[in-house]
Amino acid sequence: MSDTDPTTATDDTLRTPIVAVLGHVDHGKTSLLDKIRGSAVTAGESGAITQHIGATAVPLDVISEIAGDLVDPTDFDLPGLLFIDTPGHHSFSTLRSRGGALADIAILVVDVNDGFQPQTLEAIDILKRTQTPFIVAANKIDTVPGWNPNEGQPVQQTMDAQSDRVQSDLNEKLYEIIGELSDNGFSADMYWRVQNFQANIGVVPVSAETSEGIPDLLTVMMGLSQRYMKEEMEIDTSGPGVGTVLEVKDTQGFGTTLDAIIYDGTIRNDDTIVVGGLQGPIITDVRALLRPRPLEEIRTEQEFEQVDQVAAADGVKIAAPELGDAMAGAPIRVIRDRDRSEVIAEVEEELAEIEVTTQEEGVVIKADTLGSLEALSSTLEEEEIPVMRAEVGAVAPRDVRVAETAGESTNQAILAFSVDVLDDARDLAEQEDVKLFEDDVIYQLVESYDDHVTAIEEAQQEQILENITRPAKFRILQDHTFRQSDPAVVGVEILSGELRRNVNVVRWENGEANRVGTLKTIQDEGEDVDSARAGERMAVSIQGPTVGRQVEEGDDLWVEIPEKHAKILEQELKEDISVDEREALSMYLEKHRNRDPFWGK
């Protein structure tokens, strides 16, 4: 059928099931859709590959060509798969459909060498979140030392053909990766072996790199569609049109347009649209739908063909008017013969299920579309880091004036995901000590967040410890008394804690806590020093007693510590003070609640 022959009055058919790749950065899984895409090119004939715009639809004959033996193409009557290109699961989370993730199913790309990384992680917790079905695709196994590569076989065969030693080398890796997917909750095995995918998450060994495994991933995922998804797939091609967008760009000779994956329907050269928007839903008429064109044609001038229609599932750039404020990830609905208030709350309400929960008090957070800003939020919420705005778009002034305005110093800082900041937001960021944090991966800018106000934090504390008063405890030591008063010179041993200067000393007598006087300066075979600490015996000088009338030789005397101070020790900085200060401190508490049970609490 081509793009521009009519469908039929009510043509129920089934769509292609759209696929999407994640994995962690380097384990392959561009190197993966590239060899799908090129294999596909091969097994067919060039034309029989359709580019379309962000995916790539890979049809059954190629797929069974491809396969060979695994895949007898009457047992499908799907008609396909549509490969997302845009790899990352940012872009995995931003490709909504109702209630859940565009992609239909999902492969996880797994270097059998590297096993889970942060990535991993982060991409199969979005895959719990978002329910959405996948198998594992463990790469690389090339890569196995003494590995004899078998260009485009089927797994097993190849697996069976290599010695002894590289095949337990091989099955310890890949049982490593499903020891991972157990930890995280998945039960799974070696394809080959699940009876039950839905139970189970099926394990496909490939290689990117030599085709090895590439016929098993494309059956595994063709069985798992035909035999879980068909109704799924079911759905009215002449119907109004439902999508997601992509991406938004500039494309010249059009303007602003979207890369949107219809999902649902049709959508055609002359219907009006509604599409979500910063400011809300968007109204405006389709003025042109383009595709790439065919492979064959590329060195024509134009990069684009203007096509009529198109039919789900499908990759589609759409030009119209007015779409400047359109946002990554947003729907788009066809309004055709549809109430068209009920279509803009449609809309709405798709826009409002992207939950990001803001306070009063917290970070700025930008990203590239809703459905990374949604990613990065919840990830944020779980590190229970709070968040004032939250937006899609470059950082823009106005996002460092509200960060500005945060009350704690660790708040005041912009959190970027995949976005351009802006060179004047830039500059007055650093005027103003904003913090700007960017980054393409939601755990990095994360854990730079958190090294940062970790930083401030302790920081803080060095601060506060600084003009705290430091528990100690000290005797003066028999005959060592060198002056008796104005100030009292003597000798003292530091029993417990840090001793400082310029602190006030008391004596305890019948359960209270005298004041003695202020010790000025301590002093260490002549040399004046700032502190002492327990096990030291210094000479200092304490303005206010006489010695042999308020303190006499053998008296053991403490810092006084003012209450406010013993409650910041007690309760905020127990940890950052050494155990012998933390002895005194609690002596010291010990004292005072004998008589007032509540002091310093």
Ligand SMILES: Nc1nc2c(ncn2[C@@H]2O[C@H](COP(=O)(O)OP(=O)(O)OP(=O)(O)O)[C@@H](O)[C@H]2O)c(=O)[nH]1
Second form
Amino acid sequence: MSDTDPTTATDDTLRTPIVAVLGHVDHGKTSLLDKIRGSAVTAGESGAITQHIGATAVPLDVISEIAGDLVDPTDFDLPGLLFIDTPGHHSFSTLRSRGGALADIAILVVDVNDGFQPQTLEAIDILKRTQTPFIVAANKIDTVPGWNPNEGQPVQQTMDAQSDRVQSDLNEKLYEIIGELSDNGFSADMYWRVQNFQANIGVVPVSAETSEGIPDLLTVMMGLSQRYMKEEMEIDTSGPGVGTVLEVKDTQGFGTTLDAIIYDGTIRNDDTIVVGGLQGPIITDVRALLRPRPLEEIRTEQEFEQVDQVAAADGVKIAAPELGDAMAGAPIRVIRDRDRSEVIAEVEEELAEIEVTTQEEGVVIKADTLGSLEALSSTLEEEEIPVMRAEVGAVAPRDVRVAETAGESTNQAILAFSVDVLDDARDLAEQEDVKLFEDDVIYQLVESYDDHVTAIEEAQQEQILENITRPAKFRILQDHTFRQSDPAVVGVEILSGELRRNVNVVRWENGEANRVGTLKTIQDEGEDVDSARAGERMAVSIQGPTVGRQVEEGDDLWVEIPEKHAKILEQELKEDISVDEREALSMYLEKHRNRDPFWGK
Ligand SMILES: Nc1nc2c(ncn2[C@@H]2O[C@H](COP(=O)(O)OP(=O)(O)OP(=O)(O)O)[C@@H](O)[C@H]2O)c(=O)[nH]1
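Can you give me the structure for the form predicted together with the named molecule, which would complement the form predicted alone we have just seen?
Following is the full complex, with the preceding chain placed first.
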């Protein structure tokens, strides 16, 4: 272990704040992280920046070197910042700790040209829900037309050096971002105007390309943590370690291992730990704690070196037996001198805390980590989409078997978030007509499911409409009786609605609807047609009446609508029928309701 690495010094009582980077795709999360790492490597002496599992630690002296005049290291006693290496809110929601987000603070990256995009909003929702303080990095300022880059400079300095037009162009874009933040319930301003970072979101213009504004970004993050989070950073680093599983993976020579972030206490290479697993807590003995070798030694035999212990906050790879069932996003707790059952109970509680509500009827959801399962489930809850089964892991045939049992056809679906679908599960799903939805973006996953539901509902609606008698009113034309009876064939004009074949026909007499017969065919100039619309004139055959007796030329006739159909039409399908039909329906209902006010209700 290097002495200059503050994050592993066990006598520290203030731990490193954990920073996550979120934002819309391509807005520059990875570039920004790379730039921070790169600047740190350049600024620090060799070895000052250590490789960690899943995270990059940037110590305070390196930050102050990058930030120059902006930071006076004597103002700070926090050891630096620990940046989580995998950007994006997917990893952010995986990175949970007891009671919320693992990250203490976040950077929301927004492309100045692109402004707020769907994933920006999704990230904001997650930050709100987890109550994580954040600042906004308004990225790509170097792309403003006419921009004159000043590599690595503080942002106000480089902005002042730009032409008036460039300055006003950039300001306009920045104010748009501030406006969008305010639309989402956050009061925000340029960071140098923000007095109270708890009440206001600071916007830091940066370029991940030219490093302009990077000094400011680090300064603001450091200041924010020091000012508002110092108390939360006060931990007993010598206590038993507490952490979160980032990833479960095979490591050559060590079998299944856990990449984990320890956010409290210390983990030692002879500790017994409790880890959240698919079937409940796993109790196992640490075999080795691994961290990447320093860069200069990387060519030597092994990628990892063993360490005796790791203190919060830090990333570590844990090798131990029986980790096959461990879940990404699950808690890890060291037992050491604590009561074993108490620690197990704590892990159980933490697992139970991850809220995924399931119901008897609903869809099946699968996700790669507990955190993402929780995030997906909460999105579905907001959308009122019921979930029947929720699990971490790849989609397997038994998931299809479960989905198949859903009563509603819309629920015979599996929503798979960032997980594999086993080949035999895919085949089975196709065979059993269970719909599979796969995506790495929650809102897109939910959107494609929604589209599917809409399509099913529309098809069902059409099916219902097809089997329902639709309203129409028509008049027998004068001098247009082609045949008097058996069946009567007369010329008619459709007055309202759409007339179809094979319907019963009524005539209103003294407030009563009297059935006169069944309309069998409709002909347009000698050709059979299925229907006729208002305004059209047709020849129709009606089985039952004799013209001159039950019906007369000039009579107004109506399609007879069964009461049940009338009710469905009025209550459920009103939006799906034409204006014309709606008009015919309301006249028809009115006639009935003159006699019986509750008809069709
Ligand atoms: N000119 C300029 N280009 C940038 C800047 N930051 C990022 N880019 C470019 O924008 C593109 C996307 O950047 P990434 O860092 O991959 O974006 P990301 O948000 O990590 O994207 P995902 O990981 O795919 O979600 C890349 O081509 C970068 O080179 C910037 O400040 N200026």
